[in-house]
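Only one chain is given next, in C-alpha cells, and it is the form predicted on its own.
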Amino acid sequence: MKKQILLSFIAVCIIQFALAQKTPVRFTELPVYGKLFDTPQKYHRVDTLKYNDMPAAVKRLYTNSAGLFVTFKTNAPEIYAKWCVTKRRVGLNLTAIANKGLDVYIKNAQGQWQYASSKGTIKECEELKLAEYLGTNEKEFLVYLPLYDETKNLQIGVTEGYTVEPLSNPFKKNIVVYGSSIVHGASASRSGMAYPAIMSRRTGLNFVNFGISGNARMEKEVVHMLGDINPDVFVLDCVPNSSPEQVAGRTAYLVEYIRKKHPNIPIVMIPSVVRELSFFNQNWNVRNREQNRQWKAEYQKLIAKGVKGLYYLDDDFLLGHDHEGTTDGTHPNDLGFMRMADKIEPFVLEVMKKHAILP
C-alpha cells in the first residue's frame, strides 16, 4: 500500500514538473484586413453606428467577420489562437468551422496560398493550437475569421523564443462584392471557401465580402452606404433574395446611384444561381426564372439609357450542370463555390483589363 502511495506521489510530481517546464505561449493581436471601412469595432465590416438607418438585420450581419483575415510570418513550429465570438448557436447549414472557427492558409514554395488547417468551435471563447510540426523555416500565414458570427477579439500565439511579424495586405486593388448569403459564404465548409475569398487567393486581388445572409434587397439605405466606398470595381450579386418586383423597382436606383457617385468605376451584374430546388419545386422555378429575367431586363434598360461601364455575366449555370453544387438546394457547397469562382473571376478580370485597372 505504501509503495502504491509513493508511486502515485512520484507520478503527480512528474506531471507537475512537466507542466511547469512547458514553454509558455505569447499571444499577439494583429491588423485585420478584408474590409473597406474604419469601424469602431475592429472586427466589423461596416460602421453600423454611422449607417444606423440600414435595416436591423443588415446592420447585425455586417458585424459578422465574413471575409476578414489576418496575415503574418513566423518560423514557429506551432501556431496557436485564442478568440471570442457570440453565444449565438451554430447555423443548421453551416459547419462549426465556417460559423465560428478559423481557417488557415500558408504560402507555398510557388508563392500560392495553400490550405493548411482549420479549427471550429461551438464555444463563445476558444483557445486552440491551429497547426503543429511545421518546422522552423519562416512561413507566411493567412488566417480567415468566422463567416457567420461576430468576432469579438482574436490573438495569434507562438511559444517563447519565436516571434510573429504582421504582414501588409497581400491582396491589391479593391473589388466590392455585394450580395446575399451566397456571397456571405453559406454553405462553405470553412471561411476560405466563400467565393470572394477563393478569387482573392487565385488572383492576388482584394475581393471584399459585403454579403448579408437573407438580405441584399437593394434597400436605399444600403445603396447609400455602398456609394460611400471607392473601390476599383463593384460586383452586384444581389438577386437571390430580391423578389422580381424588387428587382424591377430597385435595380435602376442601385446602379444609377453608384454611377452618380463614381462615374468611372465598372459595375458587374451577376444573375442569381439557378437553385437546385427550382428544377422540381415549381414555385421556386417561376421565382428564380423571373428574378433573373427581370435583372437582365433592368440591365438592358440601363444600357439603353446610356449608362456606361456596366456589364452583365450572362450565365445560368454558375453552379455547373450536374446538380451537385449545393448543400441544401440553394446554398453552394465547396464544389459550387469553386464553380462560381471559375465563372465570375475571368469575367471580372476581363472588365478590369478593359478599364486599364489591370495590365
Second form
There are 2 protein chains.
Amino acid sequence: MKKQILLSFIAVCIIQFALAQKTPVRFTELPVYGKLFDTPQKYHRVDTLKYNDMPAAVKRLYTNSAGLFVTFKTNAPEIYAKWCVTKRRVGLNLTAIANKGLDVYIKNAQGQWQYASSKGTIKECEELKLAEYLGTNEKEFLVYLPLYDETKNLQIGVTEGYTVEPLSNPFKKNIVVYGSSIVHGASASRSGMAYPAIMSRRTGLNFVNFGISGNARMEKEVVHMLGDINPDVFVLDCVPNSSPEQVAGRTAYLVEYIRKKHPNIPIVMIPSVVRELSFFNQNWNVRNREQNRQWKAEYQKLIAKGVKGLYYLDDDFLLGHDHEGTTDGTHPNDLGFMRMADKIEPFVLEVMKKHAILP
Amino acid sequence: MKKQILLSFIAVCIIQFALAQKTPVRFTELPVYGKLFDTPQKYHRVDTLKYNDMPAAVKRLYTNSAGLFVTFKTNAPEIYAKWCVTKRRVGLNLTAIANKGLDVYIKNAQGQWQYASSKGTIKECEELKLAEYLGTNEKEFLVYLPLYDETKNLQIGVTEGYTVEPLSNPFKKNIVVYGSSIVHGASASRSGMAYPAIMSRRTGLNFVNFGISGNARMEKEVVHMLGDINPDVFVLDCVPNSSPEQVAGRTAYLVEYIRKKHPNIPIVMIPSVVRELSFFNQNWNVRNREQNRQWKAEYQKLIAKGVKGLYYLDDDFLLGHDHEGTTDGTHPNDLGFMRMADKIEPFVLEVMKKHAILP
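Form predicted on its own already given; the form predicted together with another copy of the chain follows:
Starting with the chain above, the whole complex follows.
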C-alpha cells in the first residue's frame, strides 16, 4: 500500500514536471501595416524627426501604434506574442487591452475578419499566449497593436514545428483619417474597435489612423505632413479639440493646401460628434454647436470658392439617439464606434464610387 | 506705463487668487438603492456575516457595489463627489471608470434617465467634480457606484447655497439577476452599462445585480441566500462559470429550492452567452455548447417534473451576429450589453405580463 502511494506520488511529480516545461515557441518579427510613412522607428505612424516642427504633443502621439497591425498565416494551434510598450499608466477611460494590448482577428470561412481574442497588460514588456485550441488547419491572422501606447517591439510566436508566413496588407486603397482622440480610438474596448479599424475590416479598404488624442487642431506643420501623403481619400474628423475660432481660422488652409497638392483626391469633412455631456453641460453645448457651425460654414465657403471634390457628412447623430454611446461623455464606447462606422462608412464609399475610385 | 503694467499684474494676481479659492461645497451622504438586503456595511450587496457559509470569493464579490446607486434632486449647477474604494488594481478588461468610478444620469424633459457624465479614478479616495454648467433648474440625478470594487463611503456635494434632496428608489418591483461576471458588469465601459442597469433605466423596473465575477456556480449556500429574497422575478444567468457537470448537478436544486420557498415567483433561465473566443478555440467551443445543452436539458426535465412558472430564453445570439460584442472574447463590451438587454428585457417583460406582475 505504501509502495502504491509512493508510485502515485512519483507519477504525479513527473506529470507536474512535464506540464511545467514550456512548449518551445518560435518567435518571428513581422512587417507592420496600417501606416503610410516609412519611419526610422518601425511602430511609429509618422517620422517625427522629418516633421520635427509639428507640436510636441502631436509628435509624441504619432509614436502611438493606433491602427497598426501585423498579418500572417499559420497552422499552429497556439499563438503567442511578446511585445514592449512604455511605462505610462493606462488612461482612466481605457482598458489595458485597448491601451497597451493586442487584438486578434482570424479570417473565417466566409472570408471575413472575425474577432478571435484580445489581451491586455500593464507591464512594460509582456509575453503571453494570445489564443489556443485553434486546430491545425492553416488560418490567416490579423493582430492590432496597442492603441494608446508606443510599441517598442513585437514578435508573434507559434509552437515549434508549425509554419508562420507573413501576409501582404489585406486592405486595398488608402484613406487617411485625420482626427482627435476619437479617431485615435478612445474609448474603444480593444484596438480593433476604433472606427477606422471597423471600417477597414468591413470594406476591405485601408482606413489609416491619423488620430491624435487631445489634438488635431489643423496646425500648419501637421497640414504639411498630411499633404505629403498621396492617398485615395482624405477624411477630416478634426473638429472635437479645435476651438470655434481655430475651426474658422484653419479649415480653409487645411483643405486648400491638400487640394493644391492633390487636385483630384476627394476630401470628406466629418462634424464633431455631439458630445453626450453637452446635453446638460451648457458650456459644452454652446461650444460643440459653435464648432460644428463654423466647420459647416467653412465647407460652404470653400464650395462657394469652387473647391471640387469636397464633401460634408451632415449628421448630428453619429453616436445614435439613446445617449449611451460614450464611455465618458466625449469618447465613444464600442456601441458609439459601431454607430459612427455605420454612418461614416457608406458616406465615404459613396464618395469613392462617385470619383470612380471604387467600381 | 510702468504703473499700468504693475496694476495689470496686481489685477491678474487677484483674479488668479480668486479662481484658486475653492467654491465651498456641501457634501451629503445619501440612501443607497439597488440592493435587496440590509447589510451592516452600507455599500455591500449581501450580508456576508449572515451568509458566512458562502464560498469566500462569492462573499468578497458581494461586497462590490455593482448595481448600487444613489438618487437625489438638486438645483446646483455643479455636482461633486467624494468616495473611497480599495487599493486593488483595475482589471485588465475594465476601465477605471467602470471599476472604481461613478456614472451619472439625469432625468430629461421626456422623463427618461439620460447619461450625463462619468468619472474614473485609480486612487483609494477620490474627490472631484462630476458635472458642471448644468444651469440652476432643479433636476433629478441617479449616480451608479463602482462596479468592481467595494465602496467604503460616498458623499455627493453641491455648491453651498443650493438644495439637495434624496429621492426614493425610482424603480418599481424587484427582479433578482443572479449571474457571473457578465451580470456583475464586465466589461461595461461604465457602471450604468451593465445589462441589469440598462434594463432598469429603460423599463422603470428594479433589476437587481447579483452578479459575481468568476462565480455563480449555484453553490447550495448561495442558493439558500437567494431563496431568502422575495422578489417579483428571478433571472438566472449562472451558466458561464459552471462546468457542464455543475450545470447538470446543481440546476434542479437551485430552481426547486426557489420554487419551494416561493411557489408563485416566475423564474427565467438565461443560457450562457456564446463566448466569442469559442468560435476558434475548440476547447471553449465544446464546453460552451455543453454548458448550454445541460442547462436546457435541466429546464426540460424540470418542466417535465411539473415545475410551474419556469421560462427559458432560447437564444444563441445574445451578443449579436457580427462577433464584435465583447472586450476579451467573454465579457460583453457596451455593444454586447446593449444587445443582451435588447433580448432579455422583452422576454422578462413578457413573463411579468403573463403572471400579471405588470399590466
